[in-house]
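Listed next as structure tokens is one chain, alone, in the form predicted alone.
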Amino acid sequence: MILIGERINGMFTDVKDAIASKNKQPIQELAKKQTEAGATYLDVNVGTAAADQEGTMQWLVETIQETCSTPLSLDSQKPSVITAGLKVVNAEAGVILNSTPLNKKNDGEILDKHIEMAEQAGPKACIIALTMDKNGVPQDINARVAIAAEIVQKAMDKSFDTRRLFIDPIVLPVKVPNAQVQVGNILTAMEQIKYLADPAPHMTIGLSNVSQGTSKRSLINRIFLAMAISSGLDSAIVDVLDEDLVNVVATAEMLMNKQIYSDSFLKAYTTANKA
């Protein structure tokens, strides 16, 4: 399972304060802790913490890389912010461009731009693409799969290896009116999307979105993650510092015969991830 650590995000108060004061210590501590917890990548998201998002992205990337060699996921809806991060990131270690829709009303070529940026960054650069287009987030299974198919087709047309492509079917908060049905839609869509190409694209989600505004966030996140893994999920942006959540991943993969069972399978999974 590809675990992308979510905590270096300007939406969190500690990260926002660190950005405002240019205090490297909290950022570097989060990078180290998430790496030690088994993060495959560290998500880097400026959020709304700074007016100069391009400069702040570069500061965050450089700050993390001073103390940690874990590959990074440059997270922004603005291509200019990702471009700024790519100028200073160690792309040889691997990097994810997170994220792009199929298209936008004001930018019909945004996916093409992300593919081009990834190609320029090198063979270890990947893309997270959202099942979203100029009409917004789809509300049914067929529309999600259709958009995913267009994304995959565009990648193939540009000879972009589908193993470097992550499809995000966009998780919506269950607390939002009429959104609870979307959980089932997303799971069904994922089961279909993984058959769109051979080799298949990765499937990923921003896990914490599903529990936004609820009173049982950790429980909802853990249960939904296990359900999603059974439907083909092999990557997620998560709180890797939640040990119980990581144990859910290890247990789900073991029960699906992706990991060998032993009485110490949890320890073995954590050790393998750290390595």
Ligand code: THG
The other form holds:
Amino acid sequence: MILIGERINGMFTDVKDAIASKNKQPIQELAKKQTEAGATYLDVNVGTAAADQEGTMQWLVETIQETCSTPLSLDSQKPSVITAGLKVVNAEAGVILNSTPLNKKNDGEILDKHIEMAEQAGPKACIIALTMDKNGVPQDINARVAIAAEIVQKAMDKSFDTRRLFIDPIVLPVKVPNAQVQVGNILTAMEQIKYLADPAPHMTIGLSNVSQGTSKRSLINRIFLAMAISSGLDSAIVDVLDEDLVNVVATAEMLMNKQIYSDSFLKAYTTANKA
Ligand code: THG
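Condition change, the form predicted alone to the form predicted in complex with (6S)-5,6,7,8-tetrahydrofolate (THG):
Every chain and every other molecule in the complex is listed next, the one we just looked at coming first.
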């Protein structure tokens, strides 16, 4: 399972404050802690508070890279913010261009641009493409799969290896009125999306979205993660500092025969995955 640490996101007040005061220490601490907890990539999202999103992305990337060599996932729906991040990122060990919709009313064919940018960034650069287009986030299974098919088609047309593509069916909070049905829709969509290409694209989600505003966040996150792994999820943006959540990943993968059972399977997983 490819785990992308979610914590360096301006949505969290500690990160927002660090950005506002240009205080490197909390950012570097979060980078190191998430790496030790087993993050394959660190998501970097400037949030919405910063006035200069491009400059903030560069400051975050440079600040993290001063202490940590874990590959980064540059997270923004604004192509100019991704471009800014790519100018300073070390992409040798990998980088993800995260939160790319197929296309957008004001920014045009974003996925086309991002595939070119990923090619320029290096052979290990990947893209997380959202099943989202100029009409917004689809609300049913077929529309999600149809957009995913267009995403895969674009990658194949441009000879972009489908293994460098992560498809994200967009998780909505279960608490949003009338959105509860979306959780099941996402699982069914994932089961279909993985057959769109051979080799299959990766499947990823922003796990914590599902529990936003609820009273039992970590329980909901853990159960949904296990269900999604059973539906083909092989990557997720998660709170890797939640040790029980990482144990869910190890257990689900063992139950799906992706890791051999031994009495110490939890320990074996964490030793293999922790830096
Ligand atoms: N798909 C992709 N990328 C994504 C998302 C996605 N990136 C951002 C987000 N969604 C995933 N990351 C988070 C990070 C934090 C939270 C949810 C998803 C979160 N934050 C607290 C909240 O809103 O309640 C912040 C409050 C706090 O604790 O300080 O839940 O879906 N590709």
